[in-house]
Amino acid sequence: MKILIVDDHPLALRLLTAQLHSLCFDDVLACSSGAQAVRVVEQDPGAFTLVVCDLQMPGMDGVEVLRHLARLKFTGAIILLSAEDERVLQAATLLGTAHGLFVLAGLQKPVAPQDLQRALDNPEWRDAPKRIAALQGADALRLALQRDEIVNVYQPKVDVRTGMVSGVETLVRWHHPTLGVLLPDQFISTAEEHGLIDALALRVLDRALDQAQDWRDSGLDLVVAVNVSMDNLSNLRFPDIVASEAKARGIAPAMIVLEVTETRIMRDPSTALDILARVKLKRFGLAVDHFGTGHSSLGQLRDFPFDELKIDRGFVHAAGHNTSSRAIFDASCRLAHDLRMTAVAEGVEDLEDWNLVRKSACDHAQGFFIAHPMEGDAIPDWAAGWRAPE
């Protein structure tokens, strides 16, 4: 794994190199300017697995470097560094993501060794080249649906007050024959752009309902959440299809929550409102997913009949020492309750996050600290062994 570090201060370059060496990353190339780094990447965009880049540099700054990495279709991971206000760092991080880059973390300078190690402990950055899978297009995804390469996994949610398991979120994975396991952000946009999102959503829903029936038969009655795209909300038959599938398995609509994820701008608000209203009339639950990101808006919370507000992990993880994230998290919880909605914290990844959520007004939580996504058959044993930390 080859790492490129970019900083105009020689001392900072030496310090970062030493920190990476101490973490057993020895193949490190240092560049003293953004322009030099871009020239190096231009020679071979696939040579580096990770770029660590300062934002404030003379000449070409870190924001410009991000723009060039996007132009070069860089598929590795990126860590941004800055001594500027944390909101500037957060804005640059969001910008990198908007460019389609894999921004692993934004860290304040001087970089604490434990913060760098925490970022590098995330296994996703080592598999960053897999993110090119979405470029394979609709034919590969269509074939994957035919070959049953699309599978469900389930991440538990727990009640923050009681610590009891309250439900699961259904997550989709693509078991690609050569690239391994691919995450949704690597193929959902392909499904949306090529008219495959309905087939994908119905496949996920069908298997989630089968799994819910199996759990119920074994004595475990869980609320099951299934993600749907805004593009699914252009099919006026969608509420009837969901109701028919649930009825066929004897599952009460109240045990199913549809989580609406806005990865694209809503093209037809009136049709979406028609569908969501009918979903509610059929007694299914509705959640707005990743609130605070994407194209979600306060107007939609006002107009659409959501029961649940899921606060994006970007405002939950590490919010204990990020004043902006903490303010948004607390305000989101209050907003949910003022609108008579349930507040769910996503991205609870360590004990600090758990303690923050437990002391807040939040109702439910999910994240790696509670449980990683798992196959359906593993849920009963996990639920039997789960004990909420005191």
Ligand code: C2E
Contents of the next structure:
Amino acid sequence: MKILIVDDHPLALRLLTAQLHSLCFDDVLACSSGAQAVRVVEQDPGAFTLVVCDLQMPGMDGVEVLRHLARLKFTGAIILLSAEDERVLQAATLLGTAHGLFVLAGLQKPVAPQDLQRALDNPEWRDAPKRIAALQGADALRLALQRDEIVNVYQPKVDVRTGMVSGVETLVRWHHPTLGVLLPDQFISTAEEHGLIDALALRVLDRALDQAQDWRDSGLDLVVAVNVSMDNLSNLRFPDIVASEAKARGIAPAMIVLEVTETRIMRDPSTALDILARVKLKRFGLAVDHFGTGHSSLGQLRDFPFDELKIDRGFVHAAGHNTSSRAIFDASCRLAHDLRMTAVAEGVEDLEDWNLVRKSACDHAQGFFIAHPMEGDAIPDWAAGWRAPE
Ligand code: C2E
Ligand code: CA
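What does the same protein look like in the form predicted in complex with the named molecule, given that the last one was the form predicted on its own?
What follows is the entire complex, opening with the chain shown before.
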């Protein structure tokens, strides 16, 4: 397991090397500039499992290094370091992810040993090269659909005022035969790029509707949300397919919500508008997902008939400690209500987040504090045992 560290300060390099050694990572190569690091990776992009890179460097800075790593199709994990404002670190982390890189963590300098340890405790990074390589092949995903390796899990949503369970969101997983459970961020873009997103969406929808029927038979009537990528909204038959699948199971359209994310620039906005309008005419619910991030915009709210606004977890978790996040969160709730939509807070991770949401104008909440995503069969027991904390 080879680690490359990049920092222009010799002392920082020495400190980081010592910290890695104390965590039993002995194979560490130190580079004192971004340009040098890029040259090293260029020689063998597969040689390093992890790159730890400072953002603020003279000459080539960390953001440029990220761009080069993306160009070189670097498949290892990346930890970014910065003594700058926390938001710079966040922006660079998002940028790395947008480049298709696996950014394991963004850490403040000087690096606290426990922060480094926590980042490296995440078991995913050791497998990053294997995972990314596996995901580059669309054939593997096609086979996964045939072999039934694509399955759903469900995460509950609760009403903030009453504490009652208000629905579930369907989240897709790939049970890969050798790599274990893969998360959607690791294969949705492959599906989009290789024309497999429709097949994937229909599979997820089909299973979610079967599951909703099972829950209903056991006395649990739940609104079920399914994520759809804007790419599904280029297929004009989509609203009819959803309607006939729901009808076949006797499920009312109002019990199904489509959560829409714009994962890439819409190729054909008028087709998307046509589809969303017809989905709405058929009385299905429509939610705008990840509100507040680059994936959703005010223009979408103006143009599309959404009835639910899901505030991205970046503005919810720990918003109590971040006045900017808090202001955006509160403004998003107001905006939702002004547009006669309900507001849903994503990423309610701890009691502090829950208390903040309860004091706000937000209507529904979802997050690890309430429940982690789980198998469909586990939902009835969870719902029976759920009590909203006072
Ligand atoms: P999303 O729509 O924002 O879904 C919620 C994601 O946040 C889930 O990740 C969930 O596990 C995670 N999450 C929930 N509560 C918390 C929390 O308290 N803290 C944190 N840090 N995370 C939380 P997951 O399952 O990895 O899904 C990632 C994204 O992939 C989803 O984001 C959604 O946009 C997309 N996705 C999921 N299923 C599908 C699908 O069937 N089709 C498409 N096109 N996209 C999907
Ligand atoms: Ca969603």
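A quick note: this is a predicted structure, and the numbers were derived from the prediction, not measured. Positions refer to the first chain, counted from 1. Basically, rigid core = biggest C-alpha set you can superpose within 1.5 Å across the two forms.
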Core superposition between the two forms, C-alpha change of residue 371 at least 2 Å: no
Classify residue 334 as shifted (yes) or not shifted (no) between the two forms, where shifted means its C-alpha moves by 2 Å or more with the rigid core superposed. no
Rigid core fitted, then: does residue 238 show a CA shift of 2 angstroms or greater between the two forms? no
